[in-house]
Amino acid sequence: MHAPILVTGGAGYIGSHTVRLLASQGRKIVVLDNLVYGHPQAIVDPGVELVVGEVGDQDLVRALFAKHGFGAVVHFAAYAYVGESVTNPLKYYQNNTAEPIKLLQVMQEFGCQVFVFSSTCATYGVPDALPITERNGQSPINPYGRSKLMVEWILADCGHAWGLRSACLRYFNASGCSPDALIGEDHNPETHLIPRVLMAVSGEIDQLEVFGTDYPTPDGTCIRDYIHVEDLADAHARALDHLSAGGASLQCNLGTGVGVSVKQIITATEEITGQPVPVTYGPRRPGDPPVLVADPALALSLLGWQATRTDIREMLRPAWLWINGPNHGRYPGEKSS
């Protein structure tokens, strides 16, 4: 019998898919989400309790620990707009770094020693070697990446100080949605490539803007590692099992090991939808590396995990269903602005 699990940010994109998987495995889940970017409708399992509040509200978090006796925390709650982090760094250091410290203080008080952390490949910055392994240097180039790396350091220090065991899961480009298109990717504003290319086809935006066609890649556009959100959810479940069974702390990449260019995504989208993608090509954006691709071998070694959906079409098809769902892919009762 699993002890209850607190999932922060569980009404968000990756969080909601993970919550759905964990609930399907018979685990008792309590979601804490302030709903700034999350959606209550994304919590589709009636057995999951949603508490609206802040991770840094220690009185609230203490009350939840006292009531449920959590055996683990899965922490998704974070701001994740890289550009905004550059213009408003204090917002990111407050929310992404300072608030988790308050959560960890309550965990220490209650003797909860299992923490699964939603980290990011942005902690590597511009890679010093490809594909990116966990041995790559971590030199993030923006406050978002630094705010996440700081938490990785804090978790390691807590491990030495009071026995916290943590899993830092460094995502590459999360993509896709649930196979039944019941829950999906709904950010506002939406900055991710796959939803934007589909929104351009559906008419939700006028056109897709591609930044840079002169990169040193086969077709001149950036190459990224797109990892299906359902595979990410599976990795979190495995990390929970690993730590709950007494496994050591770990840090590992979550990617497919397969690079896909922007133009390849556009071509695959046109194939799947049967419609042309309205697109304009502009200059490069500052700070965009030509290629970011993971070496996911360590996750296989430590967690027995590997991506099961490596064809970009497997991410595009359900996402296209989601975009064409109720309210054009928006959760019922919500409107895009």
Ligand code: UDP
Given for the second form:
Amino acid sequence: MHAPILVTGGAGYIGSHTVRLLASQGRKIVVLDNLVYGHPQAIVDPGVELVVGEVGDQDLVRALFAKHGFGAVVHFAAYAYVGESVTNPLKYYQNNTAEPIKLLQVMQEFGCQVFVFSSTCATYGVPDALPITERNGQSPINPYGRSKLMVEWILADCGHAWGLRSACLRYFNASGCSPDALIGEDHNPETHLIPRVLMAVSGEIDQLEVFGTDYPTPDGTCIRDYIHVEDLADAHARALDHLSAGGASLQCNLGTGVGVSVKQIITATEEITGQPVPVTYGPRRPGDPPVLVADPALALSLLGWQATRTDIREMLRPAWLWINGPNHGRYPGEKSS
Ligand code: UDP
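And the form predicted in complex with the ligand, for comparison with the form predicted alone?
Once more the chain from above appears, this time first in line as the rest of the complex follows.
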């Protein structure tokens, strides 16, 4: 019997896929989400309670702890627009760094010592070696990455001070959706490559702009490691089991180890959809490192986890289904960006 779990940001993209998996495993889940970017419709399991509120509302979080006696917290709630973090850093440091401190204070009060944290490959900045291992230096190049890295440090310090055990899961590029396309990726605004390339095919946007064709990569476009969102969800379940069984804190990459370029994604999209992708070629987007690819070996050795899908078409197919399904890539009531 698992103790109830508090999932912050569980109505977001990665959070909702994780909540669905955890609930299917028979775990009691309470989601805390302010619904700024999350979608109540993304909580599809009727046994999951959604509480609308702020992670930093300590009276609310205390009341939830008192009622449910959580054994663990899985913390997704965060802002994740890198460009916005540059122009409005305080928004990111407040929401992504200061709010979790308030949550951790309540966890300490209630003696809850298990925390699974959504970290990011953005904490590495421009990698000093490839593929990226956890031994790479962490030198984030934007406030978003720094706001997440600071939480990694805070978690380590809480571990030393009061025994918190945490898993910092450094995601590479989350993609895809559940195979039934009941839940999926719905950001507003949508800035990510895979949804945008599919939006260009479906006509929701006129063209995909490729940001830079002069990178030092084989085809000149950026290379990323696209990881299926359900594989990410599985890693959270394993991290929870590891920590709940008394396992030590860990930090690990969650990626496939396979690098895919922007041009390769366009080609694979044309293959899957049977339609041409309207494309324009523009300048580099500031802050984009040429190549980000994970070495995922540590997650395998610590959690027994590895990506079950490594072919980019396995991420594109469900994402295309989500756009063509009953929701057309948007939860009901959501406007396109
Ligand atoms: N990209 C692009 N056009 C877009 C969106 C993204 O060329 O409209 C590129 C971007 O420069 C990066 C890659 O696609 O090289 C992945 O970008 P995304 O925003 O999906 O994820 P990120 O790697 O920034 O987290």
